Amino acid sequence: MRVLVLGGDGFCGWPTALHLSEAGAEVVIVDNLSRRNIDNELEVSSLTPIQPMRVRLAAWREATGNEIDYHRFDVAQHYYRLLSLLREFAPDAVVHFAEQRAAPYSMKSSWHKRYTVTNNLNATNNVLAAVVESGLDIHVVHLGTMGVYGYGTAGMKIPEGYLRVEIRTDDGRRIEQEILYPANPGSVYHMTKTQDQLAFAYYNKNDKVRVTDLHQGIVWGTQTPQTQRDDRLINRFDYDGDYGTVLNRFLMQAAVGYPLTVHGTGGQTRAFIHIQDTVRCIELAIENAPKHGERVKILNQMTETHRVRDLAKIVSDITGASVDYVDNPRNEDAENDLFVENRQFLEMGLEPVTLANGLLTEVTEIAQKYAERCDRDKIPARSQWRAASVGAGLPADADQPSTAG
């Protein structure tokens, strides 16, 4: 099995790449290293100290023999280098995490908009289209969010990708056929989310490129046994308001003695899942690919669901940390419910790490072990929903960014 990893360098890139290498795949990594380019614009590092993409595969040669090739360029940009990769490496599956990956990263300015149109809309047309003018049969498996359904579920579970829908005709019939579930994403990241998938659904029908689209939900956790084998593979650990995720948020903010930041009432349900099930979840999907002519299959990629004040009482009773209720940056609705179906991967063998105080706790110590890495004032979440903040916080050189990929 070959598989090449398009944004390999990532908080849930990397970690893919070594366990589908450790699982017996031929892994090469593309990566133009915008997500290190974009810490340099925040002026904040992960709190784990994340070594050079040259240490990085050593480590892991040294580790266990395995090789990783690895590839820097813009898939956003470099189109023909995309192409002759394709070409050159004929991969069996193609994984995409190669876009800006933060909603509120997307919602910092009308620069940070466009940006994420532009790179994330670009390297996924440039992914479907290299494809096609390979000519192999590459099957394409992409990272998409939950986000893209939004949250009000009016009490139903929200289906794998798709809804039935009943339609009655002028003479009266009754026409059942199946839609995508209707969009409604929540920032400009997600809004980009929803149009991914309109391009796979289009280059599906019109070129029958076999495409697996995973609605992940948000990720917590640091460490798979891959990057725990050695502290020169650790994992990304993003803390601060635009990258951070709000488990890890909390078990940061517990171990570094500040209080958990929960926006609004804390109402908001989403929907989580382990690095370790990401990696697994994806292993997955490249196994069990669509057929030739089968439509996109679409998975829901999470393992339960949880209000962010629920989330923070558990990190409280287990850490002691105080709770601060502050203004939610978002536009959303102070509270929510959401029921997800996420049969599919249960029925493929995953067996999921749910929420656990022993997993809890192990996050924490690796915020504890590295608490002198963290930059207090890079906590709070600043980006905002709202109009009145456009044209805040433009990177030094807005006219020519250098995060793309």
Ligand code: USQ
Second form
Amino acid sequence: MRVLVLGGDGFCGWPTALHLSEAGAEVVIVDNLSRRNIDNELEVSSLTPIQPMRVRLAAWREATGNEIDYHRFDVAQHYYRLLSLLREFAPDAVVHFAEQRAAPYSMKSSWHKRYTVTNNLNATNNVLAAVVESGLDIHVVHLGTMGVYGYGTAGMKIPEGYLRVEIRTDDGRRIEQEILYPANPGSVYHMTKTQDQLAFAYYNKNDKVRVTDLHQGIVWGTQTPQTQRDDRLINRFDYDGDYGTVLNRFLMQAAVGYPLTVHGTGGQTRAFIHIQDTVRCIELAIENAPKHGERVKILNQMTETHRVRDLAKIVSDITGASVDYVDNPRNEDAENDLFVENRQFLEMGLEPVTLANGLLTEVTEIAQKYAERCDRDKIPARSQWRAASVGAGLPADADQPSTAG
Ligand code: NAD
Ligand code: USQ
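Could you switch over to the form predicted in complex with this ligand, since the one displayed so far is the form predicted alone?
And the full complex, kicking off with our chain again.
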């Protein structure tokens, strides 16, 4: 099995590449290091000391004897490099992580909105167009988001991608159809993921590209068994107000003695998955590829839901941290319920890691170990959803939104 991992230097992509390599796949990584450049722009760095790509790959070779090849280029811009690589490597699957993934970052200014849209939509379209032009039978596995659905339901479980609807025609007949679940993005970043869905539906219909779209919840945790094998393999841990996600942030805040930053009432309910389940789900998705001619396979990649204020209480109970209810910088419902269908992965054999499995303590230990690397000034979330923040915090090459790389 040959797998091309686009975005393989990132938080989900790096442990996935190692997991697949250890499972016996021949893995090649593409990454333009835009995420590391964004850290430079934001003047922050991963709480964990992540190593340069060549050091990471050498450590993996020493630990396992396995080679992972790496190409540095921009998937959204360098179409012909992508196409040649597909032709040379002829992967069975391409796992596509290579997008700007932070909702707050995508809302910082008009530049950040344009960069996120340009990067994400071109990356996805390039992957699909290159798969078609290569003439190869490549399964595209994409990391999407639970946020494509919005976070509310009409009391039912959010289905896995498709909604059965009944339409009454003018002559009184009833027609049943399955349609893509109505898109309801909550940020420019989430909007790009809803548009990715249309690209998959189109290339699947027109060119019969086999696609699996994984609607993933918020990923928490840091390490997997593979990234733990050597300090040089350590995974990224984002904690800042733009890239840090809620549970990892709370655990880090507790570790450095910073009150937990609950936005608003903390009544927001979201879906979660541990990083060790992320890598396992991707392996399962590759093993269970859609058949030829099958429509886009959509799976909800999450294992549990939690309300933000409940998470704060759990972390506070474990660590003794205080909780600070701060003004919510985002434009989102203050309170919502969330029920999600995730039967497909469970039927494939996923055994979820949950908050109850003790890994909260493991993340706390990592956060404590690297606490001195934390810049407390970077903790508050300052990206305002509603502000006309045009020009705020512009990168130096602000005219061209085409790359952060
Ligand atoms: P990340 O930013 O850590 O990793 C993304 C990687 O892709 C980075 O290394 C970046 O340099 C690279 N990249 C971005 N644009 C690129 C381009 N044009 N060309 C080449 N490389 C490019 O993000 P992550 O947390 O690993 O997320 C990976 C994917 O999973 C994203 O698409 C995200 O939307 C999705 N996802 C993440 C989470 C989460 O909680 N982290 C949850 C749900 C879905
Ligand atoms: N929140 C707080 N305090 C904080 C940080 C966040 O209360 O310090 C709240 C936010 O206001 C929001 C919720 O926690 O209501 C989740 O925020 P988040 O930053 O943890 O996650 P989100 O912005 O939704 O994005 C993350 C990933 C994104 C992925 C998404 C999955 O960055 O790539 O697509 O989770 S989902 O949330 O299911 O759409």
